[in-house]
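Only one chain is shown below, in structure tokens, and it's the form predicted on its own.
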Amino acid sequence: MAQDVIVVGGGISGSTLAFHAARAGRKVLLLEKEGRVGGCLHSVRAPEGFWFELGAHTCYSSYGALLEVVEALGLRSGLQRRAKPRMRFLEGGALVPGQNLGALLRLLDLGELLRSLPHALGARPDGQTVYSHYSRMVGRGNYGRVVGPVLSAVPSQSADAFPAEMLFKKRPRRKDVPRSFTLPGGLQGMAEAAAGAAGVTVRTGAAARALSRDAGGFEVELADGSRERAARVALAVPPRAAAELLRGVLPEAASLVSRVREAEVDSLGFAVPAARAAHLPPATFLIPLEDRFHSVVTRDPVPDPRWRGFTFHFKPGLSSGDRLRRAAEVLGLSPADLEAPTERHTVLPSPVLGHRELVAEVDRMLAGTPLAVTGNWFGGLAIEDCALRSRAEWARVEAGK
């Protein structure tokens, strides 16, 4: 065989697993159906070296598994500090005065919040949905008007049915790296560096169509009719795609994985000359209380004197033109002011209660096989959850467990 390991999917999950395999001395073939690696790490390099993010936008000093890869790739010295977050709200298309906690308290019904306080004391998220957990803490009215939209802005989809323990996690922080950081050219650079590690060969535009196994190992059939073989395979693709590939080797696991719900997000990002956006106060996030988008994420925490960057994460159903017009309207700009507009359609996992048990059963079926399955739909959607899963899956497959 020309390679020891085939990794299907070049997002942060696939690229970090490929890195760990290559560091262990394995020859790795990384297959990515898109024309670039990165997946949900999608940094658009726009005018004059300016960049903005269409997907994930920041990493934290608590991301230990990711930092292990960052340091091994020699990227640590280039980490770029992000400014403290500024969360602002949009009500009826207008900015609410203030930011962060001050703006939040301005929007909440404080009487309802005080009446809910006894329920918040000692409340635990285990076995609760995001809605059931947080609506008890702040009151149903406050949740529906304000807190629900805030929590849904995190995964860019309605978070009401999410298992509450998956949304936020406490992790130990490292004091020797910035609390919040990115790379000079955006987070996609992490996936690019991992996929570019010695021992990794990357094929973009290579969509996997089927997976089979015989006594000699695994065979991956690609959409163009070509085939690749290896003793070990890792699937680092969304649940629906993973289920399709698993049908040929572990049909029962495929059936389980197909039960993981998914949500669709249409993101629109663009750059704006700083002078044209001078009327907009600096922000990290703009969160609408009710609109056709979940959030607006900006480049403001990594300021540039010439440009500002904005990415709207829209709910599905709008046309490209409608998204462009709505974004310009919200920001008080003309569509002509939006430079390098770039769109991305993303399919994200949308887990519900019982997800942890489902994953445990999938892991039981994978045990003892040279097949790894990773992605942002196991322990959580955060970049660190992806890095942790990929590291653990490679260690399991390498050890033959």
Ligand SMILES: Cc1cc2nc3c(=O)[nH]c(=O)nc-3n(C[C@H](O)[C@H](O)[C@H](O)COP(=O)(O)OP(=O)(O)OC[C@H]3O[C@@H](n4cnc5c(N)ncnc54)[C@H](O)[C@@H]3O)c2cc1C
Contents of the next structure:
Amino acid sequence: MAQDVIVVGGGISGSTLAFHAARAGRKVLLLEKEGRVGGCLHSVRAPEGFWFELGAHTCYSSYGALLEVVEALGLRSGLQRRAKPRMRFLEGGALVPGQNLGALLRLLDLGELLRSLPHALGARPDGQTVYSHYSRMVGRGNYGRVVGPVLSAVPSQSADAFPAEMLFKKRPRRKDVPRSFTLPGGLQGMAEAAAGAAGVTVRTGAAARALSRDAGGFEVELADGSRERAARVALAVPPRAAAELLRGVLPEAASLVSRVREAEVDSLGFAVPAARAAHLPPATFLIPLEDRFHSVVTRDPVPDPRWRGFTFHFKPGLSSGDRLRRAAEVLGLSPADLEAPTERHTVLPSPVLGHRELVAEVDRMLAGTPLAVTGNWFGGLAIEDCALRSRAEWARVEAGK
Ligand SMILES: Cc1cc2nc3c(=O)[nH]c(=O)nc-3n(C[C@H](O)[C@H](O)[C@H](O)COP(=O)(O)OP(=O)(O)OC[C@H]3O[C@@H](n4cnc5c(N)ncnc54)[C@H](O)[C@@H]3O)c2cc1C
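Now show me the form predicted in complex with this ligand; what you just gave was the form predicted on its own.
To see the whole picture, the full complex is given below, headed by that same chain.
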């Protein structure tokens, strides 16, 4: 066989797994259906060397498993510090004065907040949905109007039914790394560097269609009809795609995985000449209390003298033209001011209560097989959750456990 390991999916989960396998001396073939690696790490590098993110934008000093890869790849000294976050709100399309906690308090009904205080003290997220946990803490009215939209801006989908303990996690921070960082050129560079490690061969435009196994190992069939074989395979694709591929090798696991819900987000990013956007105060996130989008993420935490970048994460159902018009309208610009407008359609997992148990059952089915399954639908959606899962999955299959 030409390779020891085939990794299907070139997002951060697949590329970090490929990196770990190659570091262990294995020959790795990484198959990615799009024309670039990165998945949700999607940096648009235009115009004039400026870049903006269509997907993930921030890594933190608490991302230890990711930092292990960053350091092994020699990227540590090039980390680009991001400025402190400035969260601002949009109400009825207009900017609410102030930022962060001050702006949030201005929007909340303080009477309701005070009445909820006794319930907030000692409230634990375990076994609760985001809605039940946080509406108990701030009151249902405050949740519906303000806190719900803020929490939905984080995963770019309604977070109401999420298991509350999955949304925010405490992880130890490293003091020697910027608290919030990216890479010069954007986060896509993280996946590109991991997939570019010695020992990894990348094939883009290569969608896996089916997976089978015989005494000689695994066979991956690609959409173009070609086939690749290896003794070990790692699936690093969204849940529905993983279920499809698992069907040929572990049908019971496939039917469990097909129960993981998915959400869709339509992102539109663009650059604006800084002079044309001078009326917009610096911000990291703009969160609408009620609109057709979950959030606007800006490039302001990594300022550029000539350009500013904005990415709107829209709820599904709008046309491209409607998204463009709404984005320009919200920012007080003309559609002609938006340079390098680029769209991205993303499928994200949408976990509900019982997700942890479902994933534990999938893990029991994978135990003892040379098949790794990773992705943002195991421990959580954060890049660090992906890096942790991929490191652990590679260690498991390498050890034959
Ligand atoms: C808008 C947005 C903002 C975010 N912001 C942050 C943030 O700031 N910080 C943070 O920590 N996290 C953030 N996240 C979450 C994080 O970016 C993702 O959860 C993570 O990058 C997912 O990585 P992944 O490799 O598991 O999946 P993906 O990135 O979805 O990668 C899966 C890959 O598999 C490929 N694929 C699918 N099917 C096939 C097939 N059949 N054959 C071959 N390839 C296939 C896809 O093309 C894709 O490249 C954000 C996510 C989004 C959408």
